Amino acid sequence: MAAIAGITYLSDTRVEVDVDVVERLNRELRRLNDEGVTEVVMRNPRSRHNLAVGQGAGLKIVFDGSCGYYCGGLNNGAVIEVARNVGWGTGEAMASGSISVGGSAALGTGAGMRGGLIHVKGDCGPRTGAAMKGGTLIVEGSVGYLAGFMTHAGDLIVLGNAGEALGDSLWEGRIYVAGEIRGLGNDANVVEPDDDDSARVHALLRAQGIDGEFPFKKIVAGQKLWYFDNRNPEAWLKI
């Protein structure tokens, strides 16, 4: 492996990278993955944006601080760990892999994600899980307004509270909230999860080291918006 300024090879499969000196960082990460490196430790991320975007399977990327917006976007199998906080759009449109955030996340976490797992140990801002199309998004803290907006598929699991307009224009996604719900969005309804639902959600939590029994409420679509009805246009005008 050729020596590159800013990259310290801790072993054949593990390296340490200084974000400040690596040009075209995401391309370098893909190259390291192709070379057989399996773990990259990122020093001094300093809340830089667009870090670890479009990474593939077989690579674990550890950030020892905070990251800015779109961290882990378009993830395609990488395991990404952020020690502290992240900006907006974390994991946007990711297909597979996992992202773990030790602190809190800004708005739009997991927006448009199609698969994989995002686990935020703190709070998330507005529009968490907006337009999700698959995967699992776990928030140990609370989420802001419009969480689960237009969610099509996948699981949004919130251990804390949820803000206004939860599940607005929800489709077939599943939202579970253990805390208080400040307000439901258009066409969202609260139901009690059945035993199978509860067992599945708690199993997802235990897999992330979260133990305990949580009194989840399940939010599902009322299905009034699934098909346009010209006899009830007011429902659509509220979106």
Second form
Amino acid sequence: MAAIAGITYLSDTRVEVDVDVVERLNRELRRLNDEGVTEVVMRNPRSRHNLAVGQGAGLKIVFDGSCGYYCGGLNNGAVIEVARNVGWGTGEAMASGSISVGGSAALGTGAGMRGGLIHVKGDCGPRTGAAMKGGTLIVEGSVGYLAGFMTHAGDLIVLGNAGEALGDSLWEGRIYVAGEIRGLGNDANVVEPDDDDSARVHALLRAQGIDGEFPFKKIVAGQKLWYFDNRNPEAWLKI
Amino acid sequence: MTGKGQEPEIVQGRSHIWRAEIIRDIQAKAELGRYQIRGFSTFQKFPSLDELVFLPAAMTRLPLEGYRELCVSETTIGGGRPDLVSQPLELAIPVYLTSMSFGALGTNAKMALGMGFSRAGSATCTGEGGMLEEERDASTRLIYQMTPSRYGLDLEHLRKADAIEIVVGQGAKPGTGGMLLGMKVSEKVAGMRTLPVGVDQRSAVRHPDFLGADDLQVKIMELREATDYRTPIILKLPACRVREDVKIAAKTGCDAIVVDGTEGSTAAAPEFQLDHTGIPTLAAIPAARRALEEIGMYGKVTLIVSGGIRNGVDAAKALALGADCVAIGTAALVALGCNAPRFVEDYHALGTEPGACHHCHTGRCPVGITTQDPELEARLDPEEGAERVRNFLTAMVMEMTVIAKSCGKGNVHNLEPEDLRAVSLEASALTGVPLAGVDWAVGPETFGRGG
Ligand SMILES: Cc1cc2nc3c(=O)[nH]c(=O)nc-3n(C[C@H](O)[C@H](O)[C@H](O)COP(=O)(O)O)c2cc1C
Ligand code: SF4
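Show the form predicted in complex with the partner chain, please, the one above being the form predicted alone.
Time for the whole complex; same chain goes first.
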């Protein structure tokens, strides 16, 4: 195979990629995956946007720094690890696979994700898990405003605090917050998770190496905004 | 109107302020505790393309033989950036099917439209509800629409699409998201959108992972990276501050821009939005063209226009004003059988008549188009529907080419503002097209005189 500048084979299945050098990088990653490479170490990501977008199963992609917007966007099975921070829209529309972030994430983490796992060790910005349709999104730190906005399905689990307007206009997504909730969104209600629910969430955490007992509050839809009628005029007047 | 049809009618009194329809509207709001929702188009009368006429060739130029000579109608969407788009969308005609969701439309309607537009060498668009398998199979060219709610957004669907359309908004209800009332949120529709069955779905209007044009620029590159720089990326805008919006849209690096005028229809929208928001298509086209010209992008970014395009003449006028292509919704639905005088008793049950129906929001479409009810859907035979749609498109393009040839053009894309004159002060003022006879335009910018 002809050598490509910026791609160094550490073995038949392990490759190092210099993000500074390789062009049309996502296409190259897909090609490496097809070729049988199973792990790629990405050097010099320098917070560039659109890294590891649209990647498939069978490939582990490890970034040794920070990534910009849409890291792991439209992920379709790849296992992605980012040593430091990520920008907006990390793992947006992900179907399967996983993304773990060593630092913090910005706006819209896991927006519209349908499956797989995102695990952020630090904090997340606003709109975390907005329009999420499935999968698991674990944030060890805190989340910004409008987290879980119109979340359809899946689990958003926050070990820290949540900002304003949590769970606004929620559909059937499940939101769990261990810390303080600064404010609930429209039609969001706090309930106590039952024992089964709590056990399920703690099991999801343990699978990521997070031990301990967390006093979760669960946020569910009041379902007042699900039906467009005048059963609840107060809810409608404000929006 | 509540759409139920049971209330006794009230008469039109002498007040022009408190017209019968206004009184009915207040009565309905007092009963419902909410604003009124309906389908179809605005009921306002706006200055329209009817107020422009063509100036075919006479002594100053030579017409082509209208019934004999060839006239090119092929149209490319997203051909301006070969480095970013390896497969622009190639259409045989400058008309494609606008975005109409599965959910708003039933499966049979989607299939019929897909086959009809494919047979005419054109494309359809998924609309908001995700990619329906039956539509992908029926449409040889399918545009995938990505909306703020991201229903069913799937990498594989993006890769199967022939173009990707990102919605900023639509002309019928600018500044708001989609709406699909519970009657249409069937199991299949709910499954594709990950929604509880039967809810009144009102979609988000802001995208969850970008807010402004700078972010959208990165988003567009993400979609290109995910789909290997194959398909064009289209931005759909409602016609509002067109001169500014189109420039900003072009700056995001998209390949094509849809400007959807306020006449654009919907399957369900608040009535006050249909009637009082956005600007007419007639005014939007020259504004969009000027915007692109001012930033040197006219001809590079494909300009697509929709909203109230009813026939080949409207389409030809849109092209002459500056569009590269038009998209149609309602006209195609009417070709399919919308408002046809069949199952008349079911129109009556909705409180309407064939020709006056605007009840797509109810999910009780008498002719089986905008419904998820299997019994109603069975009234629409996809094969027959496809042929009607194909016939309509053929007629529409014949109208366009005959007009173009009468103006001396061998290519519909060579129609230009100079081929038009305005027959109303409003049309001249809104477009800058000179008034008929006097060749003088109302307003600061004359359009088209002298090329
Ligand atoms: C039944 C129906 C469903 C529609 N669904 C969508 C949609 O899903 N997304 C969207 O952007 N616009 C939607 N629209 C608006 C059309 O895409 C388009 O803007 C409008 O129909 C164009 O105007 P015309 O109907 O006068 O041709 C819908 C319109 C209709 C009539
Ligand atoms: S006939 Fe059907 S598609 Fe046409 S306006 Fe009525 S409900 Fe809508």
